[in-house]
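Single chain ahead, written as structure tokens, the form predicted on its own.
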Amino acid sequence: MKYLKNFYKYRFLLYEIVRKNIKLQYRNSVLGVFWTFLQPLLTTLVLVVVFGGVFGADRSYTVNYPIYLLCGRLIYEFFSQSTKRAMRSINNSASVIKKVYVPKYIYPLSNVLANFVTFLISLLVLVCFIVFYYFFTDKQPVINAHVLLAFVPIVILLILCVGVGLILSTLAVFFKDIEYLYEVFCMLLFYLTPIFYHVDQLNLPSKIFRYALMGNPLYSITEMFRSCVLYGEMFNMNHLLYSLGFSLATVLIGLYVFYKKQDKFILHI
């Protein structure tokens, strides 16, 4: 209760930290907040064409290749961005955290917050390839009631990018090369995240190896994602329980980590 009530305290304080980074995003950019809705577009037309002709000929995977792989690209693309600015916060915050207090935690949530803002806008990119599809193609993607429960795999990937933000952040005041072993990482699971191939598509020599793909906590997000609005389908009742375990416990551990390790910060940074 002593915390809930310490970030009811700093709601405001958080809201103008999330506008800030929002704005200071595209601060030197001639299209400005345009590049939410062009860099989605223009990477997915791009993959499309690379692996289009491999991994989406046959339908009987996708319904519809470049909607099947823009969901992947939004919800890596989120997971890894929002993290990435999550886990350097508390370093670029130095010199306001040795000057004012602030609960640091703020730090890193307002970084996850603001990228997530973002990504519901980017949807917007998703919501024209729908209704292009739809009415002007015939790979038509499955639209009825079920897109409506869209929300939930978002927000259980909010979930994580917190869990995940907290724990990197934390990582990153002590060890400087966090941050260099953290893009190869995301490097490496850009191709283990089913964005761009349907996991049935590739000859694994073993079940141990699809398992191992299944474990990762995006696949199961991504799939639910796309059960919802592109196949029009109740989204597995696994894939929820495992992600928002997962998250959860993630979310958990970060916290312990964060408020264990805070009162050290200010030596490091």
Second form
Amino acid sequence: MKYLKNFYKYRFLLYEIVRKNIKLQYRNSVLGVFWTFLQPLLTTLVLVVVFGGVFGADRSYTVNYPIYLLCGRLIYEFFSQSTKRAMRSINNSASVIKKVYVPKYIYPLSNVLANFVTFLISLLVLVCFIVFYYFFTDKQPVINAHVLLAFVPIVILLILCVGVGLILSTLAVFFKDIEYLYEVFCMLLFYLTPIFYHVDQLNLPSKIFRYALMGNPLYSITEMFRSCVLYGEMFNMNHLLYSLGFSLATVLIGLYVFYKKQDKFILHI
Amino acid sequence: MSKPAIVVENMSMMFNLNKEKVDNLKEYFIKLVTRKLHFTEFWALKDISFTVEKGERVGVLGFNGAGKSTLLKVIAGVLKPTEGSVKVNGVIAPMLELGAGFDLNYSGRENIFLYGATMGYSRKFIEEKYDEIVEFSELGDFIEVPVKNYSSGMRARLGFAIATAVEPEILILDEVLSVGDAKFRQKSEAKVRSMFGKGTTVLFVSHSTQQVLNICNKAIILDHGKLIAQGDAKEICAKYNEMVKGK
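Right, the form predicted on its own is done, so what does the form predicted together with the partner chain look like?
Whole complex next, starting from this chain.
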């Protein structure tokens, strides 16, 4: 109750920092907010050119390779960007935290939320892709009422990012190394998440590897998202339960670690 | 009798002074395993107790490193005391360092809202006070310029204007009455004085006993983290002056 009241008092600060992060991200760049579209568009084009021939040739796996890839990339990009920024948020706000009392979770939270807004904007690229392939090509994505459920994986993804952001921001205060370690981890994650390939296309030596790949919550979230906007089917309930459980657990751990350690932040930043 | 504004009870603040800063995992583990993780305990404040009644204006005197700023930070809620407790009744306006919440890439106008939000005010409230803040800061057209292009005096003026736009119940001043040119200094002193009339409780840190005498009616002296004297401002200032001479 006390926490809720405090959150209510500082909701405007949350809003201001989210706004600041979005505004400053593209300030002074000529194309400004268009980069939110251009960046996923350009990187997806490159990936389609490079991997399209190998993984995109067989349509029984991916239905429509560019859309398949874009779904994975958008989700991965939001996850990695928001958690990276949340991780640095406490250290970056050191000057404020040292001088004024503010609820510190505002910083990782607002960074994730700011990235969430740009993520939502970048979904427009996906809409353009879908419209283009639906009307002008024969590689049509299956679009039906299930598309309305696309918000479910997005919400789960947001919860996951908040949880991971809280944990990482706490760790980064005490160990700077985490920042570099996490860069490497994110790069591995890009290849280990079925973004530009389908799990069945891999020639895995053992079932264990397959389960390891599927244990990645980003896998379940991406697959759920693709079910909604590409395959036109109900998503797998196991994916839903697994990713939701995983995300909620991450948030709980994140909150616990953060609250336990937040009074020590100031001694280390 | 209303509740006192600030009650500090047996409060101590300890820092770990580690000789080398261990901030990466490898070093941490090596030192943990080889048991070389030594910390030197440093008590910045030791067993401090005092009470400030509503409307009292307390000067905090002490040499460099006596723990003045630490004390204010604990009262402002930035630091959590290692032992003891601090109870505060009322809205605090901490003015520990003016402009600490500024974002350099943001313009003055945007920073007014950001800084206000950092201090926990609502958007509506800041909008109401906006004109007053701009006027008091004397920034004029510069309000649309990014703060990174401000001079340090302009920055301090803006910070002071935002921080004093509210009418806080408790005002914490850490050597901030020395910002800007002489004209602005007079103006800011006048502003702070006008708050006294409204029954604002003030904690004021300064090295100048003259300033303390001007502003405060009570005072305390800190020395090496201990509270060594408290009482009437005149007595305490005289005592502090003796300490300075004796050193």
